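One chain comes next, on its own, written out as structure tokens in the form predicted on its own.
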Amino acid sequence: MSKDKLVIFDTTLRDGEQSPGASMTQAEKVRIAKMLEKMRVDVIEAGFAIASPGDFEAVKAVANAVKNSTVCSLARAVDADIDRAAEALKGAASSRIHTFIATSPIHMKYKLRMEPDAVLERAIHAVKRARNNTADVEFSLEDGSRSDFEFMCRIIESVIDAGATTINIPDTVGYGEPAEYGAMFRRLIETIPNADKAIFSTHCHNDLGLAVANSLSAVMNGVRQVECTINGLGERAGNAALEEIVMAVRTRKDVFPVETGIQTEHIVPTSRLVSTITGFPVQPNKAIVGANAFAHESGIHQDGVLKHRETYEIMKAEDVGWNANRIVLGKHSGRAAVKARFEELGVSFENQDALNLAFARFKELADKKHEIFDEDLHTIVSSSSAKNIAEKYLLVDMEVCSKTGQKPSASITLQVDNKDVIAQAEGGGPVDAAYKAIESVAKSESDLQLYSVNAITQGTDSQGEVTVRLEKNGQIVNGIGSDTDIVVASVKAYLMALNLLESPSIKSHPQRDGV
């Protein structure tokens, strides 16, 4: 029996970026978009074009770079938003405008301060205006899971008549329960006269840990598009995880009446890329992409897997990209081999200077550790792209002392606006001492919200990847640093964050409205 196509709509670059500190540069968005395209994601929501000049340029860059996926921009039901989205998407081979307005009583009353009839009129106008620019228009009923059923029927029927081709009913605040949420879709599809003229979509947040369950329940009740993100990234508790949706549908073919076109072997490499760029490590026990997802420690489990894999594994690790990209480079590897591997990972270089910088960093790292893995290459590219940031603070030299019975201390030489400055401090540990020394010079008055350490690969010579999140006057930035010396990595991350605070237009956390 033939199965329906389930459209995979990835919003990592838009909703995922709304995680505090997860903002991405234009170049980073294009890198992720190219990997999503390689994975054969159907729709890539590249951003919110009117949110800022940087967002506009990022949507435009993704639209120009991606040829095999539809590129989408979010827009409120406002003329200026829709026009800006259309302008950003001009270069796309296939484009979609995703417009939305809140429809729940609480949102209409307290946020919009609009009566339902006015909301309905605004929605119809927005869809018609979007259709003047593209034939592919998605309309979302923000806070749909808490909206009045009769009003939803009115507005959905009207916007489909106005030209909407996809209807998204998001669980904006993660309030939905699977049986209830799925039944809502079934009832809407059966009630609305022109429901067959549009694809119904789900967009679930994970506040109660039910985003994937709610999304799959919706699929079982007629939904044919799922909006999701890599690693479940997203504001608050995140969104439905793409990898979990896709593999649930693929693994339980006996249950789900749909299939996706996703090339699943690219899931793990894409997960690692997003993790590296955003600085959000993937927890070891995360489904599909966590380090322990296919690990077996229990003797009983090990024995069963050795005798017959299916005793304890319902998926093949290779099918989602585990081990498939385990090529090892070293200090004797040449420029051509390194460039070729970067290209296999979806990384291209704008010019020869960019390649030379990445290759120099590769050689520098190869002198410190014997084997270079794909994860190391991702960090090299991220570190190289950080060179595009105006660097007020540069690390010149550092000496730290940590000895039993003595208070740790650090002496750091920084280049500040092209002038060397030496700073010293003591702290609770070598990293604390180093940060206090830096702050004695920078006097940033920022708040350290997160300090996270993650081993990039296995082994005691692994690079440590450090993520530092700083907040100042409501602006949140992430700094990422990697090195085989964890203290050096920590200092690199802190200095990157400070430089980002000095360049807020390049990489600052967007405070936006959205579904």
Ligand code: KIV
Given for the second form:
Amino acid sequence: MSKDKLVIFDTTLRDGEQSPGASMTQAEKVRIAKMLEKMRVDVIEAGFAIASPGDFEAVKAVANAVKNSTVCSLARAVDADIDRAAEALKGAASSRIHTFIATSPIHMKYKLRMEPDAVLERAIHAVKRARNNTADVEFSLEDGSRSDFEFMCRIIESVIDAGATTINIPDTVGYGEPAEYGAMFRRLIETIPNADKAIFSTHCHNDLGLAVANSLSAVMNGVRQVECTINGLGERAGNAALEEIVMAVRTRKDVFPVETGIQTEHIVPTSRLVSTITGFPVQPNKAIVGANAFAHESGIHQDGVLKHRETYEIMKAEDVGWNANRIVLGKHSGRAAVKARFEELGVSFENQDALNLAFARFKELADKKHEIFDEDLHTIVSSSSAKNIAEKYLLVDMEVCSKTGQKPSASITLQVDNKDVIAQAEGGGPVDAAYKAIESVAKSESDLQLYSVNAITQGTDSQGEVTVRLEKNGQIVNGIGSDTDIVVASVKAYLMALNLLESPSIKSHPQRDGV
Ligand code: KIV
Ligand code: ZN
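So that was the form predicted on its own. Now I'd like the form predicted in complex with the ligand, please.
What follows is the entire complex, opening with the chain shown before.
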């Protein structure tokens, strides 16, 4: 039976970035976009061009770097947004403008303060303006799953007539339920006279843990585009996870009438990259990309898998890229080999100094650790100096004492605004002591919201990657640190978070502004 194509629209760089603390630099966005392109994602939503000059430059950089996927920018249904999106996308081989306006009674009344007829007019105008710039225009009915059916029919028919080629009906607040959400699509597609002129799309948030189920139900009811993110990253409880959608469709070919073009062996490396860059760790029992997703702990399971793999495994670990982290380099590798491998990973260096710094870090790491994997290289370019964050606090030296029967203590030399300062403290453990010592100097009064440690690769000489999330006056930042010594990694992560708190304040999100 021939299958329909399911378009995979990745919004890690836009909706994913809206997770508190997950902001990415332009270079990091390009690295992720190159991985998504390699994975054969159909559409990459690179950002929200009007949100800030940084967002604009990032969309532009992704548009220029990606050749085989369509690059998209989000835009509210206002002229300035659409023009800015079009400008940012000029260099793209294939571009899409994604414009949206809220259509639910509650959003129109309280957020937009607009009557439905005015919303309809605005939507038509926005789609026409976008069509003047590109033939590929997506229109989203924000909070669609809570919108009135008749009104949705009117607006969708009109925007398709105006030139929209994709119609997205998001479950913005994660309220949808699979049977109801799927039935809504079937009814819309059967009712709207020109529905066959556009692709219908789903975009689900995970507030009730139903984002993937809702997306797949939509697919069973005629939807042919799924909007999703790597690791399910996204606002609040996140978006539908790309890896789960893709693997469900592929594993249950007998059920789903669609196929994707995704090269699944790039899934795990991309998941690792997104987690390293954003500082959002992947929980061990997360489907597909969690460390335990293919681990068979119980004796009965292990026995079954050894006798015949399919007894307990419905997918092959290697099909999604587990074990793909080949040893690439070691302490004898030269600068040219290191540079070439970085380039293969989508990392380019602005100048010779940046390459020299990365190479020095590589050598330092290779002295501590024999085998350097791709994941290790990613950590080298994810540290705060590599992210171009102004470094008020720098680690000069540290000594931590942890002995059974004694209170752990830390003595840390920091460079604060170019002056050396020594801080000492005791704590419940070595990390606690180190953080108390740093805090005695920084006096940040921030709230530690998350402290998490992950092994980057396997083996006891693996680097530990620590994420620290700090909150101060509503501003949330994620610091990441990696080292073969997890106390050192913890200190690096804490200092990076403190440096981020000192940086210019977080971006506003126009999606939440009342337009
Ligand atoms: O969740 C949402 O409604 C969105 C739209 C802008 C597509 O992110
Ligand atoms: Zn969303």
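Quick caveat, the model's predicted, so the values are computed rather than measured. Residue numbers count along the first chain shown, from 1. By rigid core we mean the largest C-alpha set that fits within 1.5 Å across both forms.
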Aligned on the rigid core, do the two forms place the Cα of residue 78 2 Å or more apart, comparing between the two forms?
no
